[in-house]
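First comes one chain, alone, set out as structure tokens in the form predicted alone.
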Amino acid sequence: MAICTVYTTQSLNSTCTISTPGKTHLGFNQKHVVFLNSSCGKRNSKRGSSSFISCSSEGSETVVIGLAADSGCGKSTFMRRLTSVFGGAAEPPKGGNPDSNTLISDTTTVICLDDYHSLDRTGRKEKGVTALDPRANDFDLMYEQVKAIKEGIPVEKPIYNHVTGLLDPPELIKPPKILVIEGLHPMYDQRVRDLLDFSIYLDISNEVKFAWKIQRDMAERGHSLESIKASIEARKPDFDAYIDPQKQYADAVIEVLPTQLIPDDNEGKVLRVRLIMKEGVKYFSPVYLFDEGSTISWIPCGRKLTCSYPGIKFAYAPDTYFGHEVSVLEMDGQFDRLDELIYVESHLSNISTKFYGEVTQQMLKHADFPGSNNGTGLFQTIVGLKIRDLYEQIVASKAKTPVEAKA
């Protein structure tokens, strides 16, 4: 039976807790106890020892973002455009691995889950699988890590190297207000969906997704067309079987899908991209065009709004999505003006702006970002407006519960 005991310590406004959790690998020094402004954490050093001392400052814990998509998809561009909203520009830690993929702002520390590969590339070759399968990711101490650090806990979090393939050796992460966990895996283990405060999966059709391959992968790198399609096979089945099912947990879906502007289109450069919002969400209302739960269809081109062939056409209407019910709101085709968003903006509801114009100034600040001039852009920012809303209304009702102490 767990005993717990509750201090105050007047300096720090925090209450401590001791208890007697299972084993876990938090990562970080056992033999040195870490005091921050709002939290520290220790755990005791003796083998076999399980105490755990942990202090956490009244509404200090961390609120956790899950960013689930396969690789190429747009994660990175998508974690500009969110740590943007918050302001100031997400860097890598200052000092640490050259090679981090840890991003770092004011607000937000954004942690790449291949840091949580158990395999480097030379085991997977050697046991055939691929960084899509569970095998090659270590989901206890990913569940672990996250869970320290949503309570306020720094971690030492492994770092898994893109540019040699191996694991080196790991930094310290220390709880930010808002953690971001972006890669392949954010929903697969319940244990860590269930720590997501919001969740986001990006799902870029297989035509578009070959499409922006190729476009990528023949222009800037030089490959064949045959070794692009053997290398989008190869990753399908795995892709199918533990990447793509994590789509039907996400409070917030973002499909990319070929146009239906342009009959039988195959370049995949014009879109047609989906914001599919679960209802009854806390913290989060779905956007809405013009009549919230109502079926629209709207083509806005004309004297207030730029379009070249072949036009933009909105739609928001009522749905279910994996037995869900969602509103969805959909973007076909792109922007000419940039600075004519704001005609758009004007006729959306629910988007959490603080003042007007305010998409269509995040939209402008980033018009060289991939995905400015259509639906991706566009509803990333969005996104990231409603990931502040939520976290500022998670914020202020912390602040009104009052302190309470469980044994």
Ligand SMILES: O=C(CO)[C@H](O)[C@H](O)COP(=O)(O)O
Second form
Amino acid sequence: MAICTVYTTQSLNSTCTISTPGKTHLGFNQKHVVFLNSSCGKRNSKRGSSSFISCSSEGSETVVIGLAADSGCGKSTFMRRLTSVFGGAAEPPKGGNPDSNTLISDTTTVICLDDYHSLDRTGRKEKGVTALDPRANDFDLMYEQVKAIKEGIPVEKPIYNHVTGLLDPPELIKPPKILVIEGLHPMYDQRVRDLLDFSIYLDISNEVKFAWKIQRDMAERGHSLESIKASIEARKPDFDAYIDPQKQYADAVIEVLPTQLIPDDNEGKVLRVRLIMKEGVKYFSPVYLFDEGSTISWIPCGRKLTCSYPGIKFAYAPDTYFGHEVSVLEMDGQFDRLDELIYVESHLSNISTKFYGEVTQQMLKHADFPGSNNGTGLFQTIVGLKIRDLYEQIVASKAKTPVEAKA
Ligand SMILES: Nc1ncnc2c1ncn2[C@@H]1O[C@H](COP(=O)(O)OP(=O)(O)OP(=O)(O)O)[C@@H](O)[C@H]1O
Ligand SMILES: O=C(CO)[C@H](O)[C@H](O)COP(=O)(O)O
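Next block, the form predicted in complex with the ligand, ref. the form predicted alone:
Let us now look at the entire complex, which starts with that chain.
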């Protein structure tokens, strides 16, 4: 009886079987495994030549999600909602750089693409480029490292230190179940884009971006109104050239606009939020209101939903977006009582909840997060649930369909 050592490039916890007809079929779940087989040939006795071994890599290949938005547009808030859907808290790597931008939870690792700035703050100043300019970012390294993580290989990722403006020594990133790459350019480079299992763009209109910046940078960071205006203006050409065009590639876009319920509103407090969902995306079925594919306008205010001025209006319709067929769900206005959201939730379908009222429960749990009383919080929560569903479907499909171990 021969003893064969089988090496596969699959990660630990892959489930592998020998599938050549006539040979003993064995299941194993280790990267390197020794097994007994009366007829194992040369091909399986040296590293990498495992052509007759098939492995289903349940839980072993990382699902990669991209989240793009300009700075100050709600990425961190969205990430907190997403991580919460999977349970457990997200924290910076233990014992690592206190200025790390990474957040790790049981299921997810969120890395910030600012870490791929190739020019530090001084370098950008000297060259006269902004952080939004592709020349200030290392897309080759971004691609190589995201690809490696997706394949189950740990990487030493650089850290951009927002406190000092310098590039710090790298940190180790181990492959998680779900990797979220968030930042300015997750969909800019086609190679990186092709690695994404799902992508989201937060499209915050200029008026709203300005209102949020004022709220945060004036109230919390002591910046003047003039300096906030100047910073938005200075970023705008590069934002238009390099960041905004990425929305055409997104599977879901959350568009945030001033309300249409108050004529000429420019306060940016009441919001009209549109969830634009691409049709035909694998493992993703768009949410709908009442009747899939119909055009609906719904004012739910009345006996079941308390609405003060200016009220709440929902809309749902098919549309096209950059030449793609999409479904658009829209909410204008804000909730007075968050617990009454259950009434709205019960009229939405395909929301990928695991139990009745899960959206409402998530929203109530994070009632203190920005946007919890309007469509930003609602749609971020729903997209979080859709990502959980997508992840579970990908895992299930891999468990069902064995893939041949790579040489
Ligand atoms: N849905 C929302 N409704 C109202 N304000 C919001 C919302 N989302 C974010 N904000 C405002 O924008 C600020 C920035 O949000 P957040 O930190 O989530 O954005 P970010 O994109 O991660 O920012 P940065 O890239 O600068 O770290 C918040 O402090 C808040 O003032
Ligand atoms: O657009 C940004 C992404 O968050 C930042 O402006 C960029 O990362 C540069 O950071 P800093 O201003 O801290 O040097």
